[in-house]
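Just one chain follows, in the form predicted alone, and it is written as structure tokens.
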Amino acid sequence: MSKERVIIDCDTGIDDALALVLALSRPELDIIGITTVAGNVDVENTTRNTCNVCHFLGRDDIRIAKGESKPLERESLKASGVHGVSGLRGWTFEKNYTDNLVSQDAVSFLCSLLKESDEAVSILAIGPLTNIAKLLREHPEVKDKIRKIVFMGTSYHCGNPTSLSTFNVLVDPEAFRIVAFAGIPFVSCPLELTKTAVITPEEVKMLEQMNTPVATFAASIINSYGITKIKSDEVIGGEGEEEISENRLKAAKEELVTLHDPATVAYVIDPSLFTSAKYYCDVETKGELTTGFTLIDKNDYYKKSDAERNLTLLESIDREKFISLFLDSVRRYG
């Protein structure tokens, strides 16, 4: 089996941790490094969570680099209400593991990994694109070493946490624009798709019944995921946090748990689970109400050529096969 060489860039909250559970078990992937970025929670927490999860999964061989603490041009935005103040509500590691954390910053580490690789590398970006945009801006010579960038984010008619924008774009839309127009094959797993990549209570029960450490971890954080699971002693809100309105909270009570980041990982493992199409895409960075909105020209309004269509948009997923892949990956840890 030929393996795809991959770097993961993440802001490890709950669905990132589940994505790592999926990715780190798969023989299809050769993961040569992981970088962290501020997003779901601050970069100190996303880095600690990433190191601890990799150690817990028995993957101390993967080196990790701490990335950017804020977006390129704006203040940070966090989603502690969704993931918990630590980023991993529902789970506490006995101690913090840092042996796999390198001294280089994420951009330098990414640059080194790409230059040292004897083949092109895919970047799996499941957080805001700050690290990747800064890499491309400061080290354009590495572009040819990037096979593709696969990103969790974008939407064309709905949003979360706003009515139009997805979190990973909203946090750093300037970074998204740099990546989208870098001339590198760019694939996005949009909210319209990930909203269908749900796990049912019955499937969570299947995780619990495996009765292994990794399955227990996955089930515990899934059961703690989302704004409806905020604990009474958690302090959520204030400056730098996404808004949690009463209407949003009410709607969330009706929703199943969505595996946004694992779905994006699944595309790199098995693209046959998805349908896709290429479109022209840009992002709003100046709007008073629409910042972070990704304009995806699905109706070909701008009549762009194939070369100008800069986004491969994943449009559907085989949910049953995706969940089967996820459950199989959890079983692989024994």
The other form holds:
Amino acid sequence: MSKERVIIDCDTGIDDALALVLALSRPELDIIGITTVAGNVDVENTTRNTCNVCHFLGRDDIRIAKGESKPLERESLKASGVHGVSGLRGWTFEKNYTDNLVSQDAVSFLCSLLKESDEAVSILAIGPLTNIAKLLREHPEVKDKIRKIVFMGTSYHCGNPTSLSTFNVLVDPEAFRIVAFAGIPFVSCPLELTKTAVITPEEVKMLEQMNTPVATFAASIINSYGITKIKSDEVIGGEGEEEISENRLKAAKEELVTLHDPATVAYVIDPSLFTSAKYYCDVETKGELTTGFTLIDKNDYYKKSDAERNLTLLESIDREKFISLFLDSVRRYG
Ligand code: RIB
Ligand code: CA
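For comparison with the form predicted alone, would you give the structure of this protein in the form predicted together with ligand RIB?
Shown next: the complete complex, the earlier chain at its head.
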């Protein structure tokens, strides 16, 4: 089987960590590097989390580079309410591991990886696209070394956190536009799809019953990730990593949890789990209320040619096969 050469760009929060659990166990992928970006939490935390998770998964062979601390033109937006202040609510690593962190910044690391690779590389972008847009703007000469960009984000009739935009686009819509019109094959895993890519409480229990360090880690952060609307009386403690009350944790264990980033990674591992179609896509960057809205021209209103249809939109996923792929990947760590 030929491996697909991949770089992962992430804003490691909880679902990014789960995506790393999936990706780093797969023989189908040759992960030549990981870059981090500000998103769910600040770039110091996303970088620390990424280094710790890769070490925890036994992948000290993978080099990591710290990326942009804020969007191209806007102030930062965070999602620490969903992922916790650290970005990995539900888990604390005993100590931080940094031997896998290179001194280069993400953009120069990405540029070196692409120039040194003797074959085209797919970029798996599961955070805001700031690093990738900066790379394309500053080093257009590497475009032909990028096989495709697979992105978690876009939506066409729902949104998260606003009712019309998805977080990874809303944080940096200018970056999204640069990537969408770079002329590189661009695949997006929209919120409409990831909302169906859920893990059930019964499947989380299967993780817990594996009783291995990685399975316990995955189950613990999944149970935390379900805690999206914490009421003030459910948080114990003040600043820093809030503790969640037992009763809230119990309630969270009854919720379906959406695996946005792992579903996006699954496409690179096994595209047969998905259906897709090509559309013209652009993004609102000036709207007072609609900034971050991705226009996906499903009605063909703009009558674009095939060549102008710049987005391959993933439209459905076989959830059962996706979850068994995820559970199988967790088992591979022993
Ligand atoms: O909307 C969900 C996406 O935004 C995921 O990638 C999550 O990690 C956040 O980055
Ligand atoms: Ca992410």
